[in-house]
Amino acid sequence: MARSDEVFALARSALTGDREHVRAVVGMMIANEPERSSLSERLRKLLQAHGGLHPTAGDGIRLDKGLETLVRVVDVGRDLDSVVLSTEARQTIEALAHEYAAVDALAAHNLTPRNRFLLTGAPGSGKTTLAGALARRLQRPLLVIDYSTLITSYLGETGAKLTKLIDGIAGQRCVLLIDELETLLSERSGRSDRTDVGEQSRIVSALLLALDRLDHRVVVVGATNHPEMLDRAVRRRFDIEFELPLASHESAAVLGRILAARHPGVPVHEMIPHNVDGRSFSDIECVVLARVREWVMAGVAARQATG
């Protein structure tokens, strides 16, 4: 982003009370700043100075009329260097990022950023992770849509709902996670042992008409485990498609040094399992875990034993 673009983007943020924006712009001006830079470190302590560059998970966000009772916040615990990504994916999200820092200069060119991610895998792929490191990344709180308030058995009431929660987010700074997409969107046609087709069409179009009026403010995050059985139509509405594989003996490798530097001072890489291809790494995760436990619970019976 050019320095004039950065200047003025922060200026209309402070003005609007966009305070997102504002900690985004700075992260950004901060990239951008040459190495032992002095106003990069300026920048950065101030920054810290006013909670840091990610905010709290209802931070600018507003939820009133019920809107509550259909939609979570969720702390986001994870950043982007906490997920394992392929260099393409990671690439596209900063590359997202940017596009986002850069917003007034896109809508100079009457451009905005891309909005809409669809993430397809297995369970314990990291889907759900890498909507809440996306959402840190962009410094937006993650709301993620509550099925158990959501979906009832009244003729049209669901679809009312979607669009509720669309309409009530509209405007706001956020990133929404559809988990379980093909739960609501699931193919037109239905099945020749349905009986709710109709129904169901009614949520598909309901949410896809909602969709349409969101604009870049709102970052819509799908989540499914089975694509092949999503409405045609809404894959078409997603600008960014990606398939997080399951482990590999390279990518558990990756888990590995993104655990060792958690937990810093444990040997976590002769604790990652040897048959992990095929396997989550929600479940490679849990193993390593339980045996960072057991070794650090050895480390405390020796000491005693030798005290």
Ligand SMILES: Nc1ncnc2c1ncn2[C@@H]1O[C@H](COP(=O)(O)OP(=O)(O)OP(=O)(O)O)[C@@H](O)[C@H]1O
Contents of the next structure:
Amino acid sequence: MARSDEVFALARSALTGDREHVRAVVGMMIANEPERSSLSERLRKLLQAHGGLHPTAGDGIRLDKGLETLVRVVDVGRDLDSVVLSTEARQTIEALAHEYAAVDALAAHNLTPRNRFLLTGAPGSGKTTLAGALARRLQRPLLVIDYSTLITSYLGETGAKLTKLIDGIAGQRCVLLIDELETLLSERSGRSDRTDVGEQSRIVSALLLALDRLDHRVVVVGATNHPEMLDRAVRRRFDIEFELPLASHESAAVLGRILAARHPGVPVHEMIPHNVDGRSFSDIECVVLARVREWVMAGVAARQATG
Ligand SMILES: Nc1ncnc2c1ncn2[C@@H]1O[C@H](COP(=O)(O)OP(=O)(O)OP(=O)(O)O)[C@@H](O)[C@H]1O
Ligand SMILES: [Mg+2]
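Next block: the form predicted together with the named molecule, after the form predicted on its own:
Let us now look at the entire complex, which starts with that chain.
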């Protein structure tokens, strides 16, 4: 990167408050300096004094008072290789990761990476798992909205809390998972009185505002089993939408290989149920894990009998 590009990238990330990117640019400047130059030494010390190049997970996230009850920072869990995905879905995610790695090149052309992702699919098809794997791939903390505290029966409060939450995390690098999106939006749907209709339109407005306000630093992942329940205005806000399918014979075999890697020495391929078409991965995994457990316990019993 030329010196002028470094200065520009540094100024932009400082002015937009993107601290993690500031660290990355400083790291790059050190790498581009002749070894042991006085500037590289001074930058190195400065960086170390402020948490080093790679702050620990969650370090980049600041949850102001009250927000920690509305959103949880969760363990990002599995990596992308242990999620069964179509080739197309995998390519889309890799393309997204490349966009995030090329933020500066995009910015030079007045573009930003896509940051709104809608995952649809039946229960147990891997929506929540994929959101975690995406956070891991993008090396960002994963924040999950906690509906138990967000949704309240007080009029106007849910929308207001949602707005507060969005204001609190705007500009911080993270993946925000709005899981079971229909839960949030169905707040009014089961009820018919006019007040509740007003309440839900406030929630929808707050959500639309949220989606519009959050720039690429917050990757928003919406997940739902019921995309048909989403307001069209909400659905249109997402840059990428894809459906996670239920299992087929081939994809169940891929799950089998993932599980075999997780349970070395166990003949997992013999434990995949025969009828997998249309079943969820979660369901198949449950059956396989029950069989793995039986297999292990049978081994224990056999050893006890002979020993
Ligand atoms: N595509 C997948 N690849 C690998 N494992 C999967 C996949 N889908 C589901 N699983 C397994 O099933 C479990 C449950 O899946 P997950 O919670 O991600 O599904 P979901 O689509 O979010 O379901 P729900 O709609 O009920 O929230 C996961 O912890 C994972 O072990
Ligand atoms: Mg889920």
